[in-house]
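A lone chain, given as structure tokens: the form predicted on its own.
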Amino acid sequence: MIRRHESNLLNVSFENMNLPNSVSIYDCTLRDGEQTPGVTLQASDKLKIAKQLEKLGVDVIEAGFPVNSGNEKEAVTLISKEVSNCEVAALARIIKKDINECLDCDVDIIHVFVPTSQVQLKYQIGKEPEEIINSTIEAVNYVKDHGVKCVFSAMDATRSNINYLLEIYRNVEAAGADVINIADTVGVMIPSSMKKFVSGITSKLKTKLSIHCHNDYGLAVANTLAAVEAGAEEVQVTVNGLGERAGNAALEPVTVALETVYGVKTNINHKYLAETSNLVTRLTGVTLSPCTPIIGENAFTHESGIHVDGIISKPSTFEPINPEDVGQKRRIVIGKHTGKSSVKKALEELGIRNIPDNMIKELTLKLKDISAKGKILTDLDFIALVQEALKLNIYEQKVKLKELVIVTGFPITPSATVKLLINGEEKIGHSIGVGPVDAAAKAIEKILDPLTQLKLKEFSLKALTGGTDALAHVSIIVEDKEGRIFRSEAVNGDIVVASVNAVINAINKAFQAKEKEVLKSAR
């Protein structure tokens, strides 16, 4: 279980909640996460997420909608097969056809759905009230008859009249389902109003209730917390908050907010949290914002001066959670907000120690002015200017960049030849790749594989101004055998020459803490 810094809950009031000891994680990543414009994943691609959730540590994988397309039914029969340290569920309307698809695929769950507002009723789907309430019995009835367990969700139900609502689900509870789900289908809710709605029905059903939430004002994590607050035992999620529209209630601060706050169990394996993210956020192309809550790139990092002095002394005075915890690591970048703590830091870092404050305090003003201007200082302008600054020669390359030549065009497949200096000595790499920058890459890594055996784990690019000229900021992590963790950045107008310049940035990085364990181990 994630640790839990109890002066986070000074003046958190528990009073009035019908809190649940433990909560239920159903994750709708692969089914209602794939609904996300522009997202297709292949059955390969769903599996090895699934592989990644059960490893998590999820309860629930809806795996997909099988009457969808023969590709979704081969992907939910093969996560089906291949799953089995966590249930596996599928998607149905109240059709029998959709029903037999997902028992086909031998799935542990189907979870069945209908429209129960209004407005749905009448400009979906075209049916009477009375009319859905019997489909729905025989759907529930059909599923449990099979065998199966059973999810019922009421789609838009925050939308519905209340007492068709609960007819439903006194229906459908009577007919056995299993976990009755509501649905904030068009995200309408706030906190307030979704407690006193779902105590409304835990009040009236015996069944086990589930809350699914859209986030389209912005409240989807909100209003899933303040639903376990009124007693549902079970939350729909997806893993960086993906979705239709602008997504679901993510499940990282969720499962992170219900353990830590709320003291709430899930069996979350939280230090998967950032792995389980970036998996899916290669294999769908959705990046996430830096100041994403819990796996962010910038949820623990720290710039102002006044926030470091406190990391520094005591993590918690700045982190409500440690980085650890959840997968991550805490960064101290150096910037506009810069304090002299943080160049502190930054260059014991670097092996320099005992530099007087005076001199320590020059630099942090040089270093703030630099920014200030609108330079973005990479770790290699952060070296030059210590070096130029205490003449210092703290920080030789190993490897330099000599010669890079890209072919690429259509119909040619992209090909790089790098000309690196290894030690002053020159080596020749070519490789190709899908594009200009995985060629260069490529290249690199068959000339230094053999030295530096460096695993790429993240790769990240932005544009740092508008138009065709923008400059690229390139950002990357790698890793070595020994899982040490390398972070570099560059800065050029040039994409595939910034990449390459991370890549070596790194590559320069792993060898000088390869250095110092050895002048350690020598002593």
Contents of the next structure:
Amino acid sequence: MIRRHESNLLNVSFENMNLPNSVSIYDCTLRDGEQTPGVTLQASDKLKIAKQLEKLGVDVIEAGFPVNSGNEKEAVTLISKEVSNCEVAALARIIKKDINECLDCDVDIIHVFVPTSQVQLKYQIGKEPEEIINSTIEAVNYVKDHGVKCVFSAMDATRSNINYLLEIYRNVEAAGADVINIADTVGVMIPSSMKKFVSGITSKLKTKLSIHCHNDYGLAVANTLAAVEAGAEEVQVTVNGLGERAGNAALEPVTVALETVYGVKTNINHKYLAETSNLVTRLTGVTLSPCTPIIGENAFTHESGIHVDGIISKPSTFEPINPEDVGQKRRIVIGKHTGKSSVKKALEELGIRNIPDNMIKELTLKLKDISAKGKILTDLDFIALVQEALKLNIYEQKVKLKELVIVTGFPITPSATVKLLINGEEKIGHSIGVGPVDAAAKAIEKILDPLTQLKLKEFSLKALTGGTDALAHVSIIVEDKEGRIFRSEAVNGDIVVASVNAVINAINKAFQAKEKEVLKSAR
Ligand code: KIV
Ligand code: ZN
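And the form predicted in complex with 3-methyl-2-oxobutanoic acid (KIV), for comparison with the form predicted on its own?
Let us now look at the entire complex, which starts with that chain.
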């Protein structure tokens, strides 16, 4: 279980809650998450995510909606065959054809759903409330008769008449549903009402209750936790909060809050949260705001002088949990709000100690000034400025870009020629690629692979401003053959140059790390 800082709970009260001891995590990333506008996953990518979710420790993976297409059915079948440490579920309407498609995929759980609100009954399926009761019971019976577990969801439950909803729930309970789910399909609940609503249902049923919240008002996580406060024992969540429209309740804050705030157990291995989130970002192409809780780039990044002072003397001053516990790293960045402590710490990380206070002050002012003009300082910029200000020769950039020629267009295959200076010696690499960035990275790899054996693990690209002249901000993660991870970034008006510089920065970092090791062992 993830560590919690007791001081966080000074004014948190658990009175009037019906908290379960543990909550199971039902992950919907591959179904509701794939319904995120613009996201389509190939079966092989779905399998990669499923294997990662298995490693993360979710209890159930909802792998898809098999009736949707042949590809979807293929993906669900593959996942159900390849995943063995958690249960695999598939979605079906209360229609035999849908359920048969799920049965063909050999899943452990079939999740049947039907709308129960007036508006959805009338305008979505064109039925009267009484008309669907028998077919709902038949659908649950049909699943159970095939020896498969059944999760039943009332879609739009939170906008349904409570007496009618309870009638449906009592009937599916009698038919043997294993889990009964309450869907806040349009994300309209507020936490206090959710708690009352769920309490009113838990008190009338014996079956395990589950909650599925959408994020239309940004309340999905809060509503999910409110449902747990009322006794829900399963939460339906998605990695990175993906899902229809504004998405679903995000797995990361829900599971971390359950453990570190409520003290409720889950089977999640939190140290894999960042890795899982990065994989889903890469395969779906949906990037996160840096301010995303737990897994966002800034979730453990500190800039202001006051915060950095606190963090240096005791991290819990400005961090509610330890970044390593969720697979994240603490970052102290130099920016407009930076103080002397950050600069001193950054220098120490470069192995530079005992610099007089007045020099650190001068350097801090210079860095603040540059940042205030809107420039993003990369690690290499910082090193260059330190070298200049302190007249030190800290690290020589081993690898420098000398020339880059890109040939691209339509319908020709993009190609790149890269000329690098490695320790002053000129090396040329040439490659084709699926795009100009790919071609340039491959050309660099051709020159450097025998030297560095670095593997590119993650690549992400952001535009810093909105127009066609936007600055491209490339962040990459590479791994060396000892398994060390190096992150680097670069900003440029040209996306290919930004990408090439990011790769070269990472390579220089790997070289610097080696030099630091040599320096340390020599001391
Ligand atoms: O949002 C929703 O209601 C759903 C159901 C299928 C549970 O995703
Ligand atoms: Zn949903």
